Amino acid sequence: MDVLIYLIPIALFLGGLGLVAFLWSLKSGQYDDLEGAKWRILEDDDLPEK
């Protein structure tokens, strides 16, 4: 039971760290264009010039 004294704060810290990373990704626009990535992979803009 003594190990819980260490594990609970570590778990809370890691959970908070994950929450901060998720909020940062939301603020930086990571999820703004969910549809565009699947269409950009199909477009072939790197065609060689003739």
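Positions refer to the first chain, counted from 1. Think of the rigid core as the biggest set of C-alphas that the two forms share within 1.5 Å after superposition. What you see is a predicted model, and the numbers here were worked out from it, not measured in a lab. First, how it differs from the form predicted together with the partner chain.
- Put the two forms on the same core and the Cα of A37 is off by 2 Å or more between the two forms.
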Given for the second form:
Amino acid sequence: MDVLIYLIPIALFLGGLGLVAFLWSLKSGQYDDLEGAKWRILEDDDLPEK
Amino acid sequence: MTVHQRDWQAFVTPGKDGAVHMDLAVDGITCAACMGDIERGLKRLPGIRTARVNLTSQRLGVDWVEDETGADEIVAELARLGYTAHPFDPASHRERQDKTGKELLRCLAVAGFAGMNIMLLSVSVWSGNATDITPETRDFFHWLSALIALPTVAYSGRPFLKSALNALSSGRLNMDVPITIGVSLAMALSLVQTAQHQHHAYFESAVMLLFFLLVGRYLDHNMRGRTRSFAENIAALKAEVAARINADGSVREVPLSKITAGDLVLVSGGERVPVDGAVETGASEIDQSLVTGESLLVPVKPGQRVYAGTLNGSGALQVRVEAASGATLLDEVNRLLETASQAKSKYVRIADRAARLYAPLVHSAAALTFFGWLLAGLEWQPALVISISVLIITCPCALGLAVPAVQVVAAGQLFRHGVLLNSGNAIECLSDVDTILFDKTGTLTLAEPELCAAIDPQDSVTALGGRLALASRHPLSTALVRATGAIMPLPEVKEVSGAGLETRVGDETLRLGSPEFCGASAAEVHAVLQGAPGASLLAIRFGNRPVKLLAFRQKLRSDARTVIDHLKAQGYALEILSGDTQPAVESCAQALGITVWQAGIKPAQKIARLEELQRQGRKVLMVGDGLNDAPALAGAHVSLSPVSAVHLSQAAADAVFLGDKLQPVADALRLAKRARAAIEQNLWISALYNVIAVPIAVAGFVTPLVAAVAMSASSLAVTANALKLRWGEGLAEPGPVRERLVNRERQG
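For comparison with the form predicted alone, kindly provide the form predicted together with the partner chain.
Zooming out: every chain and molecule, the one shown earlier first.
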């Protein structure tokens, strides 16, 4: 069972990474417009001009 | 069209890297295509850094380099694309940013992350306890849990701790007090147990409890935020701006916050007066219905005072802004509003009332357990452990979820019926209402006037009058245009300020305006008013033909009678309190079959009546929209406002309803009753779990299994009971709420 001593901190670190990512996304305003984002997928601004 | 330019530069705020920023409420963004159009269209302008439409709140944020493009060009480009932009006042916008929501979401995220990890460790320990976990591994897991749980509770528990301390410092008990005590004791006990190498620790209970509670709080907050943003957009569409006349004679529109006493302000025909002040030049008629509830137009001349929120008739006025001396009507209303809301904050929420009963009971049960075990001969420490277990087991998530779960579901249902909640306890307050006070103008009736009798479509004079009316933005003219369906304006219209319009058709003079202006005799006016008491009159005179008098009145909401009858059948006592004239109120009361009514009342008298009823022990629902209603709205047990109400009334009301019907009022009351029942059932469910769990805890048999089952089963039961509210509730009206809102604004 000694392997737990390595595995659990690793698991916690990875989980913590997820938490930090979420807090970052919250701070950068990713949740300000939930309605618009789903429509933006359909925008084709990035296609080359013909 | 307005004659002056809006000074868009005044709405610009400094942004990042030398760029500037502006927020706009854009009317008519309904789909993704609009979003793309606007963003792409604006990016074609030079110097635009970003243009981003927020589809949820229908707002546009633009950042650009000031030297290359002006704010005016951005708005002009939007207009060219077919969208009308309304500015947010930058001074008031800053306060609106949602700090609490983000704070709650952060706490929620931390609690969620910690909860999952601790659960993972705890489940291992539980299964290990049943099989062959070594004490060393168990201790290691417990210490790890402690390591995660301690900072989490310290961080995510702050909202509850703050609220509990606030309550205690003012000598009250609320729901957050037992929650805080429970969580802190759970943490303390778990630490002691861990240090003593015991089999059980309760870190997961504490953290999961916080997590569930935060979910409830966040949903509740979010739902109210949605109401606020709707109300704000509507307020912005009404434009909190004023047209300032500068020293050089130019007229520019600026935000209200930039207007100071002594400024000269131009109020065009058909616009709302933005300030309190005295008329400098010009003559017109003012519709003061928002302030007094009075639907007759009042003539104003230089030297007279006008009030913010009133609607200017046909003439243009120059108004000298007066100092905010504290004596303005708005200040008076604000003062009444403040005292009224203070009186109201004494209301105790159901959850807190439950806590008041529940907390002493639980705490004495725990104390009795401790002394009981001592008397039974146990050492003090195991006895303390058992008594703390009692405290923990009686504080399951169910109790925390009981109220917010129902509130969130009920708020969603209300939203679908066109009712937006403004205050957190609106549902609970609505459920114990027994008396309803209605304002008349704008509440029982629609805000805009309509013809009392149908017009003869063959009548050429009325049709000409309708075409002449196209030249004016006066509310009665607009109503006449609607009634006649006129589309062809007449040429060379002369406007006589404060009286009416005049033009020549062929060789004859056509006049439209006040009865005096068209030469109607007092007898004729009297005769028409006999037939339509309290109506506003508009006269048409064509050549030497007899004067035509048209009576206008605010029409009742289409379903008013049905809803009133329904409410009466439900046993509510109904009453009309209106600032309008007696004949108008009387005819409205008769049409609706309401026997108790008062006319010509001022704001203070409304409050007085309200207090009289409240002294009699009545729970009063106030439904009103005017500035004169705002203090009464704030002072009532609970209050509703139509979305067309003035900003102040919306802010004072506990909930806002949408659309041209009165039905949402009845829906709100019915749903609130059901929600109240569900809240009470939920409190009973969680109490029942305690009744089962407490004896087990007192006997000292609290195993993690019992705790886990009690926790999840009671939470599920409570949530399921809340979701029950959705059953058997059809949609009142199909179509998304926003569509209806947009339509309303277009009509207005």
